[in-house]
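Single chain ahead, by itself, as structure tokens, in the form predicted alone.
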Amino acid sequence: MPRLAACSAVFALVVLVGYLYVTEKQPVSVMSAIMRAMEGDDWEIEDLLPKEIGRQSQSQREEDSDDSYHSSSDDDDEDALLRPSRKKLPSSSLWQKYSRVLNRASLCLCAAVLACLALGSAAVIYSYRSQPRPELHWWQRAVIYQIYPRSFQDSNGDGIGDLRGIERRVDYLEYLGVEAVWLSPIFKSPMKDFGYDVSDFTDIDPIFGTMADFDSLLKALHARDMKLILDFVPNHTSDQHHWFVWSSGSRDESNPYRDYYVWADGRDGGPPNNWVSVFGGPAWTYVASRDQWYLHQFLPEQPDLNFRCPDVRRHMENVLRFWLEKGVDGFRLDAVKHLVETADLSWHEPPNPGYVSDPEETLEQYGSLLHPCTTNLEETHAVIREWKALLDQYSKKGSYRFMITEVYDDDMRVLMTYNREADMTFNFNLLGLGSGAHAPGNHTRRLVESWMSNMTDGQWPNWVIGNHDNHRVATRVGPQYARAANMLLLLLPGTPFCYYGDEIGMEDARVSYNDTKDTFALNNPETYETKSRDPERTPMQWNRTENSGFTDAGVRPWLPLHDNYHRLNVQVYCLTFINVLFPQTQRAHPRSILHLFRALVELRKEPTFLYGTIRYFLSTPNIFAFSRTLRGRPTYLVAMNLGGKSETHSYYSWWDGWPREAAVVLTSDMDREGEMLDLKALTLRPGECVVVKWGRAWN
């Protein structure tokens, strides 16, 4: 845009200067020629020239004509007769005044056009320098770091991570540069689903410590200006929660908890309908004391709460209030699309025509049915809006209270509905990295563009490349491409979520069936390896000692560590922070993926990355490149090669004002910083990602 405005101004200036030049000595001549043309008269080029030049040209022609008169033939005379004659304009003073007026008017018009273009160019340039930026909330600026508490740091030698262990590592979190921490569930639980089966929503499970430990951790994070987000599990409780114990006792009207859960009478000696659990098998379990079946969309030990019951909604709102009063900064709402079921529990769910069964599976699988009766009901959205209103009340009293919802769904319209109701809903598109092996460049662009293009005005994007329910990114894409994946995560517009260990490139560990803890996998022994979530939940790899510094030597961790922990750990990769964390170390890698992660966190603080727009500049089967631009700030190009061989492409664009050469800011291998790269022929190695910039800051 600045280049277009400047070109327009220069063009107008050239036209005006040329016009003034040819009319300097006889300003009427140009207007005279124009008037002749309007009247249908003939005119010649002399009419556009000053009178002196015109007279010289005419006299010269007359002399030439006299010299050659006698040599002319009769044919020449005939041509002369056919030549049109020139008519002279009236020489009256009125006509001359009229011409002068028109000529001056045209000069004023040209001057006005030039002035408008100049002012427009100045306005464009000024807007580039003074573009107002919206104030961002902390969750929009932050890199949010997910901790799976059982696997981060053990402080008491029982082989399971805990809250005191996390507090011991707060300095490391500060070193990374993350500004918010999200904890997977720490509430009191029998641990059938490792905290997602809650028996007390307002107490800490003894495995993780005490409420005093929680308060201490929260204080330590806030002291470093970091926020704490809790995992809230509203869809169900544990079957050991006192609500369920009372509810399952009887269905008498005198029982105050009678309707706290979803109960239904059986049909023909079996469950009320054909609904299937997410973890496989029937979604109903019979209780003799009530002679009824209760719904559990997950494990039988996780009965679904009845959100059609006003008391349940009131109690769950009070749970949120309890933690908000303690100073918690936000919540991740687990499995919210399952909150409310259809009121008529006799309805069956239709079969999924696209489902392909696995011959080794013995349980009926969730994917075999479509789920219009159990997911995404309008009543669910009403509950979410109530909770968002509650958090907004607390935001008005002090710091912003953040809410994000977890929804796995293939329908982008459904996801965008949840995205509008909370601050955001999780964008799991990038969990598809590694699934487009035949054309990873084009595939990655589709993953990014499908989310960005479906957001409405005012929505804020977010990105996830790993979590506790999906294979680690280094396993999905391969260790060679894990660096590029982190660069994609942290340089796209929006809020990035980083899963613990991804900053050092941790991979899935091999967990045998005998070591498996995930109930989902244990319920499907024939296919446990494809069902298990244990491989991505193994302990954090801190150093090269026995148990990698996660727990004491001689203690068996709750899950086995990856075999590569001797060479892939924080101690090996750390450098500037080494004396604080590991004073005994003798080895460090300044170009490690850990240092790359920290550099990306710092780079993301640039206004262009926080506020700027994205443009998909190039995508090929192996290359994905995009630019980040912001008026008045440098422009950045991010280009990555996700294929298996080196490729050379042009990233030069004159029209956009891009230079032929640009300086390297950061590369995935951290080995080309400061170089000037030729954008007309930029070569990227397999797995390499480069960030270049040009332009200067104007404000």
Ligand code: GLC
The other form holds:
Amino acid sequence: MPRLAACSAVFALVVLVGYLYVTEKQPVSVMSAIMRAMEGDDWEIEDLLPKEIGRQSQSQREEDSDDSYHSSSDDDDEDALLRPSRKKLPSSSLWQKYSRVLNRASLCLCAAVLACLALGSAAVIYSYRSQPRPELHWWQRAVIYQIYPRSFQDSNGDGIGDLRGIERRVDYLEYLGVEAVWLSPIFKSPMKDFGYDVSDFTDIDPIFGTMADFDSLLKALHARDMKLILDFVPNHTSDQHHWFVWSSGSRDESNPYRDYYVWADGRDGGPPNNWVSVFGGPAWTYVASRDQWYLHQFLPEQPDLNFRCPDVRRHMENVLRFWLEKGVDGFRLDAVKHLVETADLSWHEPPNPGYVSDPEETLEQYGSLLHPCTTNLEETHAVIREWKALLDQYSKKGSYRFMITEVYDDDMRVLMTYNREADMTFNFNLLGLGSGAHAPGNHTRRLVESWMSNMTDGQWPNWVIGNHDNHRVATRVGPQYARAANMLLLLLPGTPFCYYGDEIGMEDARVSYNDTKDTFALNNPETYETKSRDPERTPMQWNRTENSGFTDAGVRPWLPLHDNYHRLNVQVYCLTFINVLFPQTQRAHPRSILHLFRALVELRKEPTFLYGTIRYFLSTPNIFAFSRTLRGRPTYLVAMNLGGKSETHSYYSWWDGWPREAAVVLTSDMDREGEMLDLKALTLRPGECVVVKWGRAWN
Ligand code: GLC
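Rather than the form predicted alone that you just supplied, could I have the structure of the form predicted in complex with ligand GLC?
Below is the entire complex, every chain and molecule, led by the chain shown above.
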């Protein structure tokens, strides 16, 4: 807008000066010219002169009859008055035409000047009016915090986290400023995939506590205005679920659970087709009692439900109703792209031409095939839409019930289809965040832009930098860049998902094969380190005492703690009595990554970050810089150096109305706040990210 105003004003000025210059050479009454031109009359130049002169001129002309051009020697004194103009303005028909055109041009120029001035003023007024802000739902405003329940807080000394433990830490969640919590599965489960193998969808596993503990946690969260999101695992159950136990018993018509799972006859003594499990190896397991094979797209202990069976659909809908009635605020839908398979189970999946085999792998890998028979079927989308409609019914009755789907896929169009069907699908782009070499600046821009530019109107973005299936962000990008990564997560437009512990920069722990618990890794002993998800699931680091406050001293936690917990934990990063007793620590604490996280949560509440647009201002091999703007609010520039050496760039832009200097709002090291930074030559250290702002709030 300021650009438009400036351009209009400059243009108006140029036009005005041009006009004055022209009329200097053509001294006629502008208003008369306008009137005449508007009436469309033929007129003489004398008509525009003062009356007496005009009259004299008329009589003179009559006297001169057909001689319209006099020599100066014959003129009397009065004629002399007219001489200069008559000399310059011969009343030949050519000149009359020329005058008419010139005066019509005057009219146009005047109109242009007025239009430009009006446009300029409108632009100025517009730029100081606030941008309309849509009503945002809670899940659009909130920072959503993912808790892996086994690893957050143990309350009963068994070395495994539980619901009471989480409730004990609700103060901490409030202190962080997060407004919603997503719990990985807490339902009854034999824990082959740590809760993602459910044996009862409507009961709590005793490891985590009781239904009363759940109710109490939900109440505690709601009491503090926090929402609770549960993990819904619809694609498969545990092989211990009574549905599967019954289903695998027989294929008799009389068996009501006969079709609850995906069963098929074998072929040539082997499985029905070539399908491969996500965890490697065949996706089929033989059951003698039915003399048939069942499908499992994950572990053999996780048989796939048959969503072509109406009873399964009805049951799963009832599961959602059960938790909605209890008052949960939303669901994260696990592995949904695998829900429905082709009706004809004899079809093979085609080989993936881009797959490069790894000689170290003993099992056939999921990536070796393409998956048109088992993923993203139209029937799958139909089921998701049904569930969304169900949640919408509940939203209408009270508070909004939120739904996000988990889909790992390379095809943006596929992801955007899921994104439209639920409130959102996870955006995993930032799991590919890089640092150091390999042009992380440009790369980050591509990751951000590819999501933003593929969204269609009305869709809401979200960002993930870590979860229970991927290495921790501080390990992936390096601890030096973890702060910048958190800044990116919280300052981009949309909803950020924070994985527990990332707010203090927790890193992957080394977990030996003997200590490994993840079945996916245990099934692949040769390559367990590349497969295991245990390193990112280790216990939360609360303090420097034995077991870091996660569980009692002397207890063996279900996974080993990272040995850096003595120096990297919530307590050393907080203002506690320890900091008071040891001023040295206290001086250090205000700049901790935990405080940075809290400051970011606060900053994100600023309307520019909630509603503002993003512009990719600069990306170089190492730098990624974007601005957030909202009319009527200050503009923010976020610039980060993800490379390995310091870099100086100019962020000043006259054209955009950006200043030469701007005030620092926040930096990754929290050491320059309040300073004025020279945007013409701003140096960023490796891993450094700064947020500066300018402009005033008008509303
Ligand atoms: C999802 C979960 C993962 C689990 C898998 C099978 O991808 O995030 O942890 O192993 O589904 O349920």
